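Consider the single chain below, provided in structure tokens and representing the form predicted alone.
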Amino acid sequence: MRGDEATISAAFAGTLGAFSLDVAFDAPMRGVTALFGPSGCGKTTILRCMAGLQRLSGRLTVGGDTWQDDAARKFRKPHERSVGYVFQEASLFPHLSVRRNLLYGARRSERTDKAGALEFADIVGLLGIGHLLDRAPVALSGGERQRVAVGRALLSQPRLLLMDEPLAALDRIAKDEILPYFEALHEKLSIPIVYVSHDLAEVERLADMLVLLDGGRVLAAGPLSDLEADPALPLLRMSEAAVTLEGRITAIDEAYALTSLSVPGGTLILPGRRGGAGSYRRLRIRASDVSFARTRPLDSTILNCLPARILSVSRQNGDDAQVNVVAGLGEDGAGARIVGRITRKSQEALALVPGVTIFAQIKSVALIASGA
């Protein structure tokens, strides 16, 4: 496959009103790329572009295919675009069943007659929704109405589907059950999905690759985990600052309850029998669950101690009590990031600088969500 067939890529700049856009990224042909800042950032407006659904100059390719070149004076009009698109309402229609708004999405897939094609059960089995098909939508939930407009969104066989802020008006409870069958969605389908969210919580389960906006401009794209442990970022600052890590099982131990975890440069533990080995795990590891030692601690609870090596030191913004520090995992540093936020008078004391060898303590890992 070429390069420009297994890429996003998309281009927008333009004025609304008092708005101004203007935003470049590349995003791959698989998995989930969020588009991720403040309310009033962008992120709808730019979904809106790639549906065709708002016009601002600039170009648009999905996997080779050019949907919009201002330069070749060429714009897909939105029903000529192989786009699913899910609102932040679902906006079923009132008078059918679920069996047939679902039905009213697979329209499309009768019209494509695609090889490989979505098939109406294998939706219907991943959304969990074969006991809702003869139900009114009045009838569903916030959440089962949320799943059904993804199916009918998928059926449509898009090449891109495109997800606006799908969870917002649910409640904590509804967005916990939701969320898995999104990332069944992540696990079982090739459909790149560009998902828009503010939530960060969200953005940590689900995505891949992040598009971190501010004021209609990109801040930075790229991996989730490299964007989380950049100290040049927001996100590193936040209060709640975290990375995010997939781990592959490689061994239970059933007398202890304990499963460890492979990540580039490591093996975590984590209580509890987390899967078969071999399978995917999506970990959380927050910065104030991290500590350092400059020698390997003895006869210590935490089962978590790795050798590292530290990459950077920043200050926490308008602290001066706290440094974040980030840290790659072996003791050549080469593996993955994490973020340890310690109190500046440790740092020193410790002399924890760039290129020091360390051993990183880590309390705590969160497991978040089953991997690919």
Given for the second form:
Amino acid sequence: MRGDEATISAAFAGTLGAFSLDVAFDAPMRGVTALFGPSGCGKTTILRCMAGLQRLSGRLTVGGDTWQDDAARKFRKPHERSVGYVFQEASLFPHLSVRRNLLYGARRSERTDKAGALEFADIVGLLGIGHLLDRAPVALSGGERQRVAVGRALLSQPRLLLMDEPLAALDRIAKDEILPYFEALHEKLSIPIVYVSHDLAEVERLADMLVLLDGGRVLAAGPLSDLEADPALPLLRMSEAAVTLEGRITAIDEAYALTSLSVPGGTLILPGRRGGAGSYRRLRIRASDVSFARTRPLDSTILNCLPARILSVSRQNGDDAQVNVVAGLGEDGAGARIVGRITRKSQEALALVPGVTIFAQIKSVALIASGA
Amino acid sequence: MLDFDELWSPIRLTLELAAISTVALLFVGTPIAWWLARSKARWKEAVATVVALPLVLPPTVMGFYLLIALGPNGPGGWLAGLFGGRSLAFTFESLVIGSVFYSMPFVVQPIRNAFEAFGDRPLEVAATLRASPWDAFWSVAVPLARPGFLTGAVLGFAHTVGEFGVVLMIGGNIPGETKVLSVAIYDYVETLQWTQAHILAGGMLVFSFAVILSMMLIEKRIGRPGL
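Right, the form predicted alone is done, so what does the form predicted together with its partner chain look like?
Every chain and every other molecule in the complex is listed next, the one we just looked at coming first.
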């Protein structure tokens, strides 16, 4: 696990009071990697260690730069790391205006005049904070403050942006207001983001990669859609189990106002005109919205009925009525994975076992984000 | 008749002493306050107690030990020896040193409280924005602790102006050198010069009232925005 140019490689171990942490994971130097798990699983501690705000033994390389390596007695102090950190509370400097908050880190970072440098005007535009520049932080709403905090972190030209539950302190309305801005960042900026959250809905909207944590250990790490459909992991057993897919808009049916999106192994149809052909959308399919049929139903109202192959069937913990069926889209099952939660009775009646080719009926597909 | 020069001399001396002592108090007190606010050392409360001792110690006790320390056989005498003197006691410098010790808790406590009030977070934010600890101290901690500095400076100044016991012990009563206001008033009363005592005492009364009032007004104004 040597760090190279395209990888963030982290390993930390130590104890904090009664809590012991022992984690190691790799994340790509692009996109959003979510550290996800229940409260108290060590997510924030890992993030603080990555920023150098806290020190546990371990090793951290970011895109080829070593920030910590105990074997080489190397530990870069926080201000010597090219990192941006967004705290749960915006923590703007109350004695500085919004503009001077934004420029605080910008003034102190080495000016990289290379093409990738983030410009003040671009960041301010992207986050929609242009009209706030001369205000004092106390005069901002919670959502506005958090946007300024993100802008401030980005303008210090970090190689890595760390976000510690940046939406947790906000109410539902403020969350909905700020999420589109985060998605825009994800789409427009190439900077890698490590995002801590215990809210699956946020993770589904933003994350590409997932590091699943529990009790100070890594349960699994990998692409979000893989982990969601892994019968060995708790995500599939949650009551709101779902998969997220990236879909590309292929056609708009103007007459019926339907949008077709191509996903690996099939095409999904969504009601409404959901954007121009060629653009990407992130979709979410809940396990409870998926049912299966042995033959193609000919008289169903459900539009999305795709051939698929069953990959796994797993029992629910403490539930002998329902099972989780993971299927790969396409007759060969090589496409995107979807999960369906059905009764054990139906599963046995239809003899749904791994390898069987079936038709997956998807009652509803939710569009959750504009996608990458 | 009133001799205005004689009246003015202790006032000027007092103001000089208070001004110099306040500057010295901020220089010495700020690092102590910072350490007390940020250190995780177990024995830091012991240090805090030493700093706070003048609050309860009779000034004569403080003055007595300072007299010994500053005298010919103490470190003060040794220091004076370097400059060709014999002792630091009964000099203006000794009053400054005494004032710094005596007024220290009034300066350290508000500044420490102000440093503690904003916690670790603003400094962590500054660090993740590339500010070195020294940089963060000046650009974040000091501005955020501004009301504490103001209170500390005003209290330190005012307390030095009102000092009597320590001055008497280590400064004596040398006109133009150590004869400050409070000693002068005492002197006038001793010698039954009531008019002069009235002028100085009344002036002190007005001064104290003005100091505390303006401090409260300023705190009200600058303590609010953003905090």
